[in-house]
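Just one chain is shown here, as C-alpha cells, and it is the form predicted alone.
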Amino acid sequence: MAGYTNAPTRTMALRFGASVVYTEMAGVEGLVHEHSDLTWQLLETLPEERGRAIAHLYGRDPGHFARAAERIAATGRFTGIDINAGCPVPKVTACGAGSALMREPALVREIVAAASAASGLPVSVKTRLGFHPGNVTAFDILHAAEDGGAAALSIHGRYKSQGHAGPVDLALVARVRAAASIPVFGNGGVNDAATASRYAAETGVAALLVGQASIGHPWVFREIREGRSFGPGDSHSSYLALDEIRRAWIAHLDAELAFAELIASKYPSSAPKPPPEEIAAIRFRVHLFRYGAGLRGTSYMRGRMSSLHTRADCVRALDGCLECERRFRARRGPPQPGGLAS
C-alpha cells in the first residue's frame, strides 16, 4: 500500500464510508531524527481526516517508538497509533521490523507499553498468523499486545510466506479472536461485500480492514456497508453511473492538488521542485488506471499518461476515457436484470 494510501486516498475512503483510516507506514527512526521532513510528510493529513486518522508506524526500538508517539500525539491530528508487526516486505523485515517482530513478542510488549505511555493515545498492533503454516505466532503477539496495554489487535489472516495472495485462514482468525481480551480486527482478502460478510460471520471480529480493494475503488466501503457486490461480469467501476465516477475522480484529483500545496507550504526545503499542480497530476496518474479498471477507455488514458502535467490535462484524459465507456454502454444497451449498472 506504500505510495497509495496518502491523505487524498484516505479522504476518498472516508467520504465513501470508511470509519477510520491508516496512514502509510512511517519509520519511527526517521520520525525522531532532526532532519526527518520526508518521513513526517507520510503522516500529513487533510482536514477531513481529523479525529479519524491512525498513525501507522514500524521499527523495533522502544525508545524511538516512545519519542515518535509523543510527537505524533502533540500534533493533535490522530486518534490512535498502530504498530506494524506483520509487513513481509524485505526492506522492512531486514531491519528487524514488520513481520520480523513476530519472533520477538517480548519486544512487541515493550514497544506497545512505550508508545502508549508516551502518547496517551490508543495503541494497536497489526500482525499476521505466523511465518508459514505450522508456525503460528499470532497468539504470542496477541498476549504481548495485551500485556503492553494495546487497545486492539489487527490480524491479517495469512502467513508471511503468502505475502498478499492465497487463502485466508478464517478459522484460525476466529481462534485468535476467541482468545483475546481486547477487540480483534480482521484483515486480508476483504475485497467486496460478499467477502466482508463471510469474514465477519466466520470470525466474529469487531471490525474489518480493507486495503488493496479500495485503491481506485473507494465505493467498496459503501458497498460493504450496504451489503452490495458487483453484478455479473462487472469489475470495479464498470457498474457505476459515469457521472458518479467522474465526480469521484475529480474529487480525488482536487484532494491531490490540495495535499501537494500543503506539502509545498509546510516543507519548502524538502518539497518536490515542480509546482504543486504538476506534482498532483503526476501522483494522480497512478490512480487513473485503478479507477478505470473495467472501463473501455483505459487505453485512451495510457497513451496520454506522460503528457499529464496539470489538472486540466488530467480532466481531459478522464473525460476521454469516460466518453469511450459511454459509447460502449450505448451499444451494449440497458444492463441485464440483476446487474448493478445504471
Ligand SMILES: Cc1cc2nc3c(=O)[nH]c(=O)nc-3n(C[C@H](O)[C@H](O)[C@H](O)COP(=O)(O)O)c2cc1C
The other form holds:
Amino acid sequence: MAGYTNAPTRTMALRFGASVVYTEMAGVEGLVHEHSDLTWQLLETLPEERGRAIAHLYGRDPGHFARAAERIAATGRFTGIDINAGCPVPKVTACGAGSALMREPALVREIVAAASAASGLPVSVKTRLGFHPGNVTAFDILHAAEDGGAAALSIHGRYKSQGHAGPVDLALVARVRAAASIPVFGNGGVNDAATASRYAAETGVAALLVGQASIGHPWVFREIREGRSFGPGDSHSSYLALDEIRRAWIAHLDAELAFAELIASKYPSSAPKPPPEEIAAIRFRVHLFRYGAGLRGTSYMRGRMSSLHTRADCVRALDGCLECERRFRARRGPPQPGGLAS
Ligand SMILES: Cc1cc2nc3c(=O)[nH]c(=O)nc-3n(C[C@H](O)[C@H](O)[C@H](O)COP(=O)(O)O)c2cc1C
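Could you switch over to the form predicted in complex with this ligand, since the one displayed so far is the form predicted alone?
Time for the whole complex; same chain goes first.
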C-alpha cells in the first residue's frame, strides 16, 4: 500500500505471520528512464524480507516493464513481480496505468509476458472486479494474465467506483476463482479471523491479501492464522498486553531506524537532509498514530506528534500513551468475557 508498506512495515507483517509481502507501488518509468533514486528506494528491503518480498509495479509500456523487471530480478531481493491493474488514483490512471489497464486486457497480457520473460520471476496481476457493478472486467483480466503466463491473479473484490471501502462481492470473486487455471488470491475487507475465514470459505481462493487492517495492527496476521476473533465491541489492540504492544512498537521504530540508515548509506545525497534517526522518527509518526487507534492514549500522542525527532522522543510518546491505557484498564477491570485475554 502506497505510503505505508515500506520495508519496516513489511518486516513487522512477516514477524506476525504474513507469508509474503508486497512493496509499495513503484512506477516502471522511474525505474528505467530517470533512474530515480526515490523510485528505487521504494524497492529497498530489509534482510528479514529475503525470499518473501514481491515487487509491486505500475505502468503501461511492456518494454519498460521488461527493463524494470530485469533490473529487479538482478537485485536478487524479490521472489516475484506483481503488476497493478486496479489502482484508481488519478495520478496513476491519467498515464493509462492502474485501473485504466482494466479496459486493455491485450496490453495486460503483453506486460505480463514481457515482465516474465525479462525477469525469469513469477509474475502476478492485481486487479478489481471491474469499474462499477454492471461493468465487470475481472474475467478478461484473468484470461489476459493467464495467456501472458502469469503465476497468479489477485482480485480486490470491489469495483473501482468503491475505492477502498464498502461491500466486497464474494460470490463474484468465487466465480473468478472458478474460471481460473492459475491460483487466485482474494483481497478486500479481510479485517480479522472471522472475515478471513468467511472470505476463504465462500470463494475458495488460494491465499488472502490483508490491506488496511494490518496498518497499526500487524497482529492481524497472527489472529488470522490462529483463527482468533475479538469480543463484541473490542477495538483491535485493546486485548493485547501492554508490554506486547510496547515491544512491537519499539521493534517497528528500530526497523525504521535500520531502514533509514540503509537508505542513507546506499543513496548518499549532496542536498542537506535530516539525519537517519530523524527521518525514522518522522516515518514512524504515521504508524504511531495508527498503532494508537483504539487505545486511550491516542490524543496524548496526537498532541506530541510534531515534536518527535529522535528514537528517545518516540519512546517517550509511546510510554505516555501506554500509561494512559494502563490507567484506563486499571479503572475498567479485567477484559469482558468474549474478548481475548491479555
Ligand atoms: C493508503 C492506501 C494505499 C494503497 N496502495 C495500493 C497500491 O499501491 N497498490 C495496490 O494494489 N493497492 C493499493 N491499495 C489497495 C489495497 O492494497 C487493498 O487492495 C484495498 O485496501 C482493499 O483491501 P483491504 O480491504 O484489506 O484494505 C491501497 C489502499 C490504501 C488504503
